[in-house]
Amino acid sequence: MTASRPGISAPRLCNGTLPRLPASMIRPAYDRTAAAIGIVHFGPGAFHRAHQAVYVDDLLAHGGDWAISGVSLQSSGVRTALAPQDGLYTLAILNETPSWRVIGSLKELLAARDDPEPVLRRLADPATRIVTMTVTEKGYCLTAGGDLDAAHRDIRRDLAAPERPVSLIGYLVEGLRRRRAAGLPPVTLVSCDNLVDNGTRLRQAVIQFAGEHDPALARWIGEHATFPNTMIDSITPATDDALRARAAAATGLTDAWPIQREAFSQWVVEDRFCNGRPDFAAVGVTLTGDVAAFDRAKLRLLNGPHSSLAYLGLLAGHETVADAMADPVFARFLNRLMREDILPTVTPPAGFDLNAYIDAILHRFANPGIRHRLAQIAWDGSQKLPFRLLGTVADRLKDGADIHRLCLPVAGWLHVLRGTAASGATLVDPLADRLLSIARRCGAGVDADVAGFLAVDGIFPPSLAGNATFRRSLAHAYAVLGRAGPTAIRQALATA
């Protein structure tokens, strides 16, 4: 089947139009009407729908009641786009030759901001056994030290009115409270965000919140609920109109929100579930007792270089990861950064070849089929850099190693902030107001500029911000990158 002729609207993707898909199109291999919901997921955005929802789609083909209720905390956009499609959407796998499939594991779409009660009922439903989440680092409302941020606006509100939550943590605790009151077992709560020890941090925040109102509930959660640590990986560029057009051409149907990702996908989960689980291993999920080793390798060797490409690539005028990797100067710089500066700080999981992992990452970054915009990767730098780069810097300082290459992407971020402030563009970051205020005051000199940013201890811990070697190296990198034009950026990387 081909797409409709120009000017004629193609039918909408939905249960009723599935039979109209081309015969070669992969589609749900199970009866969607028969599969009950067993998983609640907070944050059904692009990454979840390209990653966990695909694993669950494969699981449902093996049977079982593990369909997903997708909950958006702040927006109704996903529900608006996908509810008329019965939760169905198209996934493009971006290899040299793209492939397409329709995913059916999202059976329900809820917008918590519009109506909290259906969300809470779903959390307290006996059929719900797992709650997963991709809400980004800022969605957990944590302090720099990893505790629940009791001063956060949403947390303050939820502590005052816990029965009508607005935050992720508030919803989780109220859902668990209702389960306990009904005599039900708790659920397994699975963070799938790029946070070090994400399950451990989530557990601490949930118990801290519960303890503010009901110490007995907090003890029950601590004794009976489980919070597995996880690691996730798959490059997922944002959806645009070009993807919508390609999806329509491939399916012959209109899809309001198709998704795209690279072929590579990895999901590592600590095997600690309190209320049953599906056979995740049968669909390629790695179940392990040591997620930390996988997580550290990914955060430092993939996410750190990804952010490095974003900030330095934007300064050099590149638009996407593949564009930057096609520049030999960037490819050589990234290779040295990964092998010489980051690799020595990573202890591999048993049987894991770190050099082969680096080879695979460089190959993935260079994939011309992926148009992953550097500007998207650059979002939320204040939340990402402490885990992706600054921890590596701190470890290399302890070892007495040279950190000049590691400081270049950090300095690159500072210059991106300056450029954003100067242009009046929107900065996507939970600390946007403070960072832009600092950036607007820059210009008094390198040392003063750098000192302004280093004073943000939620990003730069005092032990790092006060380190003379780091301050000197960061100031040097900032000065080098401050010279005008992409040519100066490339020259700085070529000589690093």
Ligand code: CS2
Second form
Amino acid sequence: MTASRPGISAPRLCNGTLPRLPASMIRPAYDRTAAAIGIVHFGPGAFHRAHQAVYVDDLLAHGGDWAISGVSLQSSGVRTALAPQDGLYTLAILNETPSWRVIGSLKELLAARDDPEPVLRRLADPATRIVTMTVTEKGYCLTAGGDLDAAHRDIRRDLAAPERPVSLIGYLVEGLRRRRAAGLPPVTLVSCDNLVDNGTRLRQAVIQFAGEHDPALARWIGEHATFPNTMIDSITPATDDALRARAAAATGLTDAWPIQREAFSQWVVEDRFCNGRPDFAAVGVTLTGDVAAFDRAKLRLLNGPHSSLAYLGLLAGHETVADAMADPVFARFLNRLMREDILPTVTPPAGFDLNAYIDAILHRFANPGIRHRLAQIAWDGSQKLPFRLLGTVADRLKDGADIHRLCLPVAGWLHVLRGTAASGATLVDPLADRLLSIARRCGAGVDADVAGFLAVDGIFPPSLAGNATFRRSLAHAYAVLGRAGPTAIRQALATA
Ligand code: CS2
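Given the form predicted on its own above, what does the protein look like in the form predicted in complex with D-mannonic acid (CS2)?
Below is the whole assembly, all chains and molecules, this chain first.
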């Protein structure tokens, strides 16, 4: 190890080593021991630590008991990494000139699988006033229609033994049950995931679950708890060893799990908090009466193109978003897709210029300071595509508009699934088994292949899957991309 790249020999980041940080580095500007926990967050992964935890770090500098208890539902990896660091971690902000800071808002780390009781106690603590979550689309256990998926293994389990939950919804309902039994007010439940109407969906799932065994609890939740809708945005590539080394070089301390993100960050929240809230506006959060317009603009114009780059870019042999954006064929295709096919389906929030929004997104995607792997964005396609692309396709069909360009990324996803099945690589998707078995049966002809995937109604709503124009257009895109090889993919995009 050289002096400029301290590795295992450098001391570990923790409360005790904070004074060793370079003087210029931003660090918690408040007494971490004094700030009490007021927020419980499910899913303290990279996105939460790059986004919400940073807003809360800024808030804590203004005072108030809003520190975060981070709850991991599945693994104990975050706790293992961060507990020895007293919850501290390094954040790299990757603009043209990177900057670094140390975040201190995560005050407690709990691993629910190891012991659910501390999590339930925290949810039922009178000091807890807000419960937030980033558990990704699949963490809500919803059907395609937006209902709670009562057939989901974890939901079945939790309905049978609600006092020892394993699912997010099970935890929330048991926590609310305990609060009601103790005569406490409920909490505000804030979904920070990329779902259309995320708060409304969460509310429906929680009330549906509670209603299964305790209708009075369901009524109490419906009347007293609030579930604001939110829009969240900041590009956050996964942590890798290169980042660990850069963080160590920047701080002089070892951090087991530093986080990286772009400079841009946005959080829009409906101002419906039932049990108090901090002054979010003071730290740059937009509080509004209606998030829907922001939400759809972001899901369709940022996440839709992101997933499009992921599938088409992987097929063309690109590795990162910036690599694909540096390919003029991709940049031009994306630009047309966004302006000609997606923009007409988006109603902008008041005073919002959609073309300027698109310019900014294209600029963010092209950021050479960020290595955002397309393979990471390609995860969980079955959960993402309905919100990101299929709603747009349905709206364009309703308007009688052309959908040929929009079908290319959807067809690209099908080819990525086929490629994954053929190579035997792991597919990260809750529907992996089903999708891979369909992919393995492919090869009987374009129409049969496409029909196999369209039959998965958890992804393709029957009204879309049964639409003759969509089937024809998707089959055409699938055939064009099937001519294999990066050159054919680029040619398909160049002429689309
Ligand atoms: C990305 C998002 O991984 C993905 O699917 O599209 O996580 C995206 O980076 C964020 O939503 C940006 O806010």
